[in-house]
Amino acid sequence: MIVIALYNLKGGVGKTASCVNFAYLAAKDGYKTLLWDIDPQGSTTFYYNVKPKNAMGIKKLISKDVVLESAILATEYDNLEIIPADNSAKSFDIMVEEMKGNKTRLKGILKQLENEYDFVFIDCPPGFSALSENIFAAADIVLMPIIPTTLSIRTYDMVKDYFKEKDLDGSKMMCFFTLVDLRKNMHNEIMEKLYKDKKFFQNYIPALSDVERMGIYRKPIEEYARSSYAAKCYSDLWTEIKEGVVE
């Protein structure tokens, strides 16, 4: 089982759109796939048009004795299941509090699923916290979408420094460019510079209206714009990621 956490320190970088599409493409490839929406905004849950089947509560969901399967729901797509977000106002604070003092709590919870799934994708909340440390420890890959702008470079550097400060495995960090506009000189220059870090996949996601329409259709891009350039970009990037993580 390969755990891929879609993460960025800041929001608005295409993280959730990428998580939704990568999970869909993995399932389409025949991999048994689970998508866990931990972001309190619940956008991944919104895109897949699902709701929790019972009010389990986030504290129970991450307790030591939880049977995680009880929170898993089917989607309308083969091989793809989801743990939807808990949108209650205090859920995120509760989850952070529960993770304090135990950096491997989430890893232990996910271990019970290791024979059930090929891929687990986690849509992560932004920011640094006890929860993010747990996610970084549990993930095999911390996959970061990066917009090629000055502020995004700063964010990227801050995450790298955080990994060093917390003695986390920096080799887990893998990145790709998103919301790219090659008509902008700055985007071209920043991409050329950061590609030298060897942490970035070559394929990238341009700024395209078909990606923005996900919120209207509430589906992965291939389901409503199969022949679009956006669908091709996600497919090509997923193929590159898959080849990099599946032995």
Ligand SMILES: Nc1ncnc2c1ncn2[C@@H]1O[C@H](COP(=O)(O)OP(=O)(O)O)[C@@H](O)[C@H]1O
Contents of the next structure:
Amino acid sequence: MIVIALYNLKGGVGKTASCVNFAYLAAKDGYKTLLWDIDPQGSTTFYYNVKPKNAMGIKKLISKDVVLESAILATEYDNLEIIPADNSAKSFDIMVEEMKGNKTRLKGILKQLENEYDFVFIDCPPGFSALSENIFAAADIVLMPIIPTTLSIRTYDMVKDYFKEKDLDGSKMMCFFTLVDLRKNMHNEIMEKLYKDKKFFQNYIPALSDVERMGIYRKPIEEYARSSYAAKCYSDLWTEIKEGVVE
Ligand SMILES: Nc1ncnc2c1ncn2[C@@H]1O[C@H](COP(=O)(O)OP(=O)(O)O)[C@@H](O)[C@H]1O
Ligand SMILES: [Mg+2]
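Go ahead and give the structure of the form predicted in complex with the named molecule, now that the form predicted on its own is out.
The next block holds the full complex; its first chain is the one shown before.
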């Protein structure tokens, strides 16, 4: 089982859009895939058109003697199941509270699923917290979408520093560019510079209206724009990621 967390300190960088599409593509490849929407905004849950759990859902999920399977729902796609977001702020606080002082709580929860899935994708909220620390410990790959702008590079450096400061395994951190606009000099310059850093996948996701349209169709891109450039970009990037992680 490979755990991939879509994370960035920053919001609005394409974590959810990417998580929704990578999980779909992994499932389509035949991998047994679980998508865990741990962001209380519940955008992944929205895109997959499943109902958020009520407050009891997440409480059950984190209390000691939980049967994790009870939180998992089917999607309309083969090989793809989901733990929907819990949209109550209170139960999110309870979860984060429980993770304080226990960096491996999430890792322990996921261990129960080790023989059930090939891939687990986690759609993370932005920011540093007890939750993000748990995510960094539980994930095999902390996959960061990065927009090639100055502020994004700053947050990228902050995450790298955070990994060092907390003595986390920096090799887990891998990145790709999103919302790229090659007409902008700044995007070209920043990408050229950061590609020298071995943490970046070569394939990237341009800013494309077909990605934005996910909100209208509430489906992964391939389901409504199979032959689009956006679908090709996600597919090529997923292939590159997969080749990097599956032995
Ligand atoms: N490649 C893209 N091209 C155009 N719009 C995008 C792209 N990726 C994401 N978006 C849009 O940008 C916004 C933020 O994306 P989202 O995936 O929700 O980011 P995050 O989860 O990091 O907050 C959404 O409105 C989404 O539709
Ligand atoms: Mg999101």
